[in-house]
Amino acid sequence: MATPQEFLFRIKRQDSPDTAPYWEQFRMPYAPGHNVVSALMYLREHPVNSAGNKVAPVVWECNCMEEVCGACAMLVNGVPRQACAALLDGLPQPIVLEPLSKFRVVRDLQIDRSRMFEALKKVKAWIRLDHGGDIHRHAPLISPDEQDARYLFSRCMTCGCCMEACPQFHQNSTFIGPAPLAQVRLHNSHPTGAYDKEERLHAIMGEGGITDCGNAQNCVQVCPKEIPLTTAIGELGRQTTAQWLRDLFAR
């Protein structure tokens, strides 16, 4: 099969958070093995658009280049995914690159994901190490089945793809989204993390919590790590119901 002579990109740009977005086209010579990030690196070194005008280099974010950090998440041909894992040879042209639409744009393809990080703080998505006594040394063992389940949830890289696909998560909603909910499931199942289980459940039982999920199940379809997000939400539904009953009878 004949290979193309060049790659054509259509990139949605925005000069600052408060300016209007616009589209710009770029071309680069064909070479096998490129992914979107390496193509953006080429365009950074050759910041000339298809009209032949020298422009400001396209801004984007990346780090690990191994689909682990989540920093390079963007819309590639309308699909939320990691740019480092999007090989150009498998993409129809023009290759359309856009920032994730559910987050505040910093510039061009770079977004502000702080809303996700604030949600993780809200649900205490960590294991505290400041408990008194010897609970860490004497914590119960975790079964192999539960280890396997927890490993799936621990793969989350806070990329935002699931949030992008969720119809309930947007700039006008208070829904914390599927990724933080899955972290509640992960940390509640940890023998030491369970000490804060009640507080986490109360955090997701209020405004913007689990009842805001519309069960669209888009999140699990786009997760690059294939995390069983809907399974986590279902389990948390049962946990919050049990917590509500405990709160009711404790009055």
Given for the second form:
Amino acid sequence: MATPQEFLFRIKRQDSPDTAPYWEQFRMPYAPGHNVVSALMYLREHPVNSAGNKVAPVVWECNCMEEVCGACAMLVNGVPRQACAALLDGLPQPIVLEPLSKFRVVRDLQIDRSRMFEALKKVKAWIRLDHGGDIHRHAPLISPDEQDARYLFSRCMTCGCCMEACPQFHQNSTFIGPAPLAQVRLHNSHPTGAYDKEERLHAIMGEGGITDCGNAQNCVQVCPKEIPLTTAIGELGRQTTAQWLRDLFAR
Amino acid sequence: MADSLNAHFLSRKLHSLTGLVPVGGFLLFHLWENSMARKGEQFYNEHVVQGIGDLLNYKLAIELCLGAAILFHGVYGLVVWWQGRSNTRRFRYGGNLRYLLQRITAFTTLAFILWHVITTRIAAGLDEAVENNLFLHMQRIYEDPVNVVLYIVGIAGATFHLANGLWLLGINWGLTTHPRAQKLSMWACTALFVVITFLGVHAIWGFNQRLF
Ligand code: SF4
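Please supply the corresponding structure for the form predicted in complex with the partner chain (the preceding block corresponds to the form predicted on its own).
All chains and molecules follow, beginning with the one already shown.
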């Protein structure tokens, strides 16, 4: 592929949560090694659209620049991914940037992801510490195999790509989405986290929980951290079924 | 919270279960019994319609239960359908396509069952001539090639919905959790789909052996 002279961007912009979105084009001279975030930084320094008008710089969020924080997730040419890890070399032009469509837009490419954090709260995606002091006991031993299995789930960065791809997750649904479910799988398997297993399972057995998954399995295809989301969902299917039977017959 | 009659969970589980028994089970049985049409008019009317009919106690009660199960599965299925926003155009994965197909076949199956029950079971209830020779009645239906096509599409939709539903059930009940298990169960469900679809087409052919 011949090296292009410049990059052309088509960016879906929106001035505030309640105003209509619109498209705007921008140009940037070619330089090797750019990614979408560095390009957006260039556009922030040169906020001139391709018609030559000076406009408000494009708003977006980013943080770590190494695909671990999840803040810069957006649609790059229609694909939900981290802008920092999307190298411009090799991307077909014009490069189309849009905010994730399943969340409320705050401004331009910045979205409101509080729904994901609410879901994490709902399922108690944490380990409860019962004591601040030294309890004179070793932490429970965890086999290397189990560590490996759990490590996969611990990599979730709450980026929202899996929700973007999920047909069951949208602004009119109550489904909490794949990522919080995977966190239930993770924390239920932790020796201390297991104390709250029943509560977590009950939290995902109601509306918006595990049963609202339609098994389209898009999530596992798009997750940038390659988290085995569908395995977690299958395991939670087993855990919730068992919990349901316990609720029915063992009380 | 720890309410043991978790209504939402219970309805979803019931939806899944009614799809398998009695509805899916009946589909298997129904295609099998009708695949015997190839043995001819007399055998079919005497041994399939009469014979199996005589074996069943409380036939009307069974039919009503079946109807109620289909109604629940169908109506609750509409609620489930309403909650999804299919996105196969943006995400072209096999699983996503099956997600959409499961919903499309839900509709084709509902429509097909309605039409099929009206033109066979209810028609037989209203007209003694139909009741006395169901074989001939079916043969007449299949004289119209449009009906043959509608039946094949209707049956294939229903068998897909059952086979794919079985695959979904495996995941939802936690029987198949690992991708490998899900892949294997996909093969098994595909085999089931092929076999029972064949059974259905075979039944159609049995009524009108000049067809294919
Ligand atoms: S599971 Fe993957 S795609 Fe979903 S939020 Fe976590 S890192 Fe992002």
